[in-house]
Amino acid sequence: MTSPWLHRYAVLWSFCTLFLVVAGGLVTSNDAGLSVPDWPLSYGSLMPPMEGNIFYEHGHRMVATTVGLLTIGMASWLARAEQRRWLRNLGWLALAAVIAQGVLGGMTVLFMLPKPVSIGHACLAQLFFSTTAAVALFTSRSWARGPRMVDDPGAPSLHWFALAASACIFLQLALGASARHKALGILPHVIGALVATGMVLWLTVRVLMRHADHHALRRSALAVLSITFLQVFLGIAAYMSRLATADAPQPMPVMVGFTVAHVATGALTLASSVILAIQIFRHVRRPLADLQPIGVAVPSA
């Protein structure tokens, strides 16, 4: 039986990771990436004066350190108390990811914001947040109750569809990170948004039409659909506010606010699509023809 305190800790860990994504978005949106030119210290100290853009850059580092410590705690707790080996391994994988994320963050400073490293840093943050959300699901009481199996004879397989939707959303987030770091223009990001939104609509409508009476599937599909619509609105607002303030001598609060909200909601979009994919693999029987090619299984315990 999963400890309720372990689940609460996982939820806290996930929430703090989302806050870390927000803090990272504030650094990028305020052009504060090199306001602290050294790493791992900040101006040679643990706590520099929190003035100007130093507040955003060093604040981001402080939140990252907190998330790193929480990740150590989660991996250790799972290793000590969790009976499911795959979940213990996921805890160690999350710890490896947060270490890699810290190294990438340091490299962005030491090598003066190289675009590939900065984009990789942003993408890994999205994947890490989705991992924390998955751990929160795996430690929940609803997961412990076990699956409620349903059939879905439609084609293409709902399982393939769920994986494709999450992949499209991740690629879209990568295009967004590339646009923010000026490695690509905005057009690929706009095209990616259309593709990702179309995939989400197709997947969620199919789930809601065929499995509306299945609580876990319905709730997960509605969450993905709602967050995606919010993300589209925030994307338009962020772009329009950037155009409206293009001549401003510094980033304006309205642009920063919409852009950071867009980044954070992007993380929620990916995480919610991953949760929906997990729920589909857990509750929907796979067609016999797909059992060999997919090769993906979500543990039921």
Second form
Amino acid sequence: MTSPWLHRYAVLWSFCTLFLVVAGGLVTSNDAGLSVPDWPLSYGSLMPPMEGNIFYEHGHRMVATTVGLLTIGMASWLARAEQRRWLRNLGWLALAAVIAQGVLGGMTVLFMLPKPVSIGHACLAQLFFSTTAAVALFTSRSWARGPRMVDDPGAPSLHWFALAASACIFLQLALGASARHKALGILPHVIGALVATGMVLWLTVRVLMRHADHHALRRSALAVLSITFLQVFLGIAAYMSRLATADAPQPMPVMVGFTVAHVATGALTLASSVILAIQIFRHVRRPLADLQPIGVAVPSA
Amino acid sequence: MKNVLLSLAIPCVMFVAGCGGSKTSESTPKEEAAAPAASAPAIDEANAATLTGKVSFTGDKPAMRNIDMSANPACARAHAGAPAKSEEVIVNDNGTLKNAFVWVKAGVPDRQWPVPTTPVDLAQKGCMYGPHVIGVMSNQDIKIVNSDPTNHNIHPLPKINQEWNESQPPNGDSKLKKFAREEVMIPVKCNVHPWMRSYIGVVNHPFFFVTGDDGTFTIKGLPPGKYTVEAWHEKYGTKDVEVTVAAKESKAVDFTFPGA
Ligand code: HEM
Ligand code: HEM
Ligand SMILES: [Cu+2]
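Having seen the form predicted alone, can you show the form predicted together with the partner chain?
Following is the full complex, with the preceding chain placed first.
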């Protein structure tokens, strides 16, 4: 049994990462990315004057450094105290991701925001947050209690659905990042929203109709559903506030507020769908038919 | 060391040259085109033609938007009393546009036009660029000065020239920068103060002009010939006019931008 403090630490780590996503969104929305032209130092020092947009850019670097340190702490704690080998490896993977993310962040600065790097930085941030949320789940007491198995017959299987929904949401985030960094227009992202929302509805309604009495499944399905609705609302608000302030001489607080909320809730949308997928894989028995196409021999009778 | 010498030398040269740079907003526009032309001995003054005209604006004069500088008190203090206004569109009292960049886009003989040794000033004052639009020749120096008690970063966003992004601290040394290739226009941003924006027109010859408070322009020293003259405006885009001038001819060319 792992210490409850490990779980608490994981939750703290995850919260700090969400805050970091907010801080990063503030950088992009305020067009602050290049307000500090140098990296790894800022204006040649560790602590530049926090004036104007330097506050957002350097603040983001400081929060990122904190999360980087927390990640080192997480990986080493898992390495020392965790029995499950795959979870220890997940800790190292998270550490590798945060280092890669820091390097991408530095590259956006040194190469003056090349679109692929900015988009990569935005997408990896989202994946990293989902990883922290998953680690928080894996270290929790409810996880330690073990699964309560249920059946879910019918094709396509719930497992397939859960993976597809998470994949759709991730693609949707990538389309959002491409719109935000002006590699693509907004249209693919709006069409993607229809697909992603449709997948979420289909998946969560099926879970809620069949497994409303299963605590873990119900809770995570409800979370995905409500966060996705909120996200669509915030997306529309972000878009409308952008249009309404299009000829303002500077980024306006309404636009920044809705947009950053949309970016952060985007991270929550992905993380909640990943958690739901994990719960489905844990608690729902895999239908045998599902295994055949991947070449697993299924004994008949 | 070289830099120190340069930064000492430049103000002296500037002083002697009577500050012939691109100070559109203060100096009368005529002086401005004269500066590059005067230092260009390759121009055959005897036969040169002149283009004059104005950049008019029809339609409702758009209100200039206030800038909120509260994010940086050092900037806000510089505008205590009256908030700074966005300079995206400035319609002069006589119904002309300020900060239009007028240049001879095509037809100029492909000659090695002499590059003025005097740099053009780009100031950062009160967390605004001054002037909002400047013109330089390719490889002509631009002298960037920060006279604010705050940090700026200077980030030109060229498509053809080399992009760069550098910071400039308060009371920091002035920067001398140049662009090698013709490009109309290069937007310049400060990301510390996201309202700060200016434009640099880089031209291979000295036949360009930035309109000032009366919206007129004068382009002197043109060899006789057939030209395309373009007027560029930040918000309203570009307009081209074809014009043919004979030796010593002075011709009027007018541009009109209909407001949105
Ligand atoms: C280590 C963990 C980090 C995370 C999780 C993270 C996360 C983020 C996020 C979510 C954004 C917003 C992206 C968007 O809205 O599209 C962002 C933007 C940004 N981050 Fe990071 N970041 C990290 C580290 C860094 C570091 C070390 C730097 C170093 C300079 C950095 C520099 C930037 C810049 C410049 C932007 C703005 C990009 C743009 O406007 O295109 N980041 N970051
Ligand atoms: C399931 C639904 C949605 C998800 C998961 C989602 C996710 C995201 C994410 C994560 C970003 C920022 C990417 C980054 O970090 O750079 C983004 C950007 C954006 N999204 Fe969405 N979005 C959804 C629906 C919508 C909808 C319905 C709209 C409505 C028009 C919308 C409008 C926008 C806009 C305008 C941006 C860019 C903001 C900017 O340019 O700064 N989104 N979206
Ligand atoms: Cu500035």
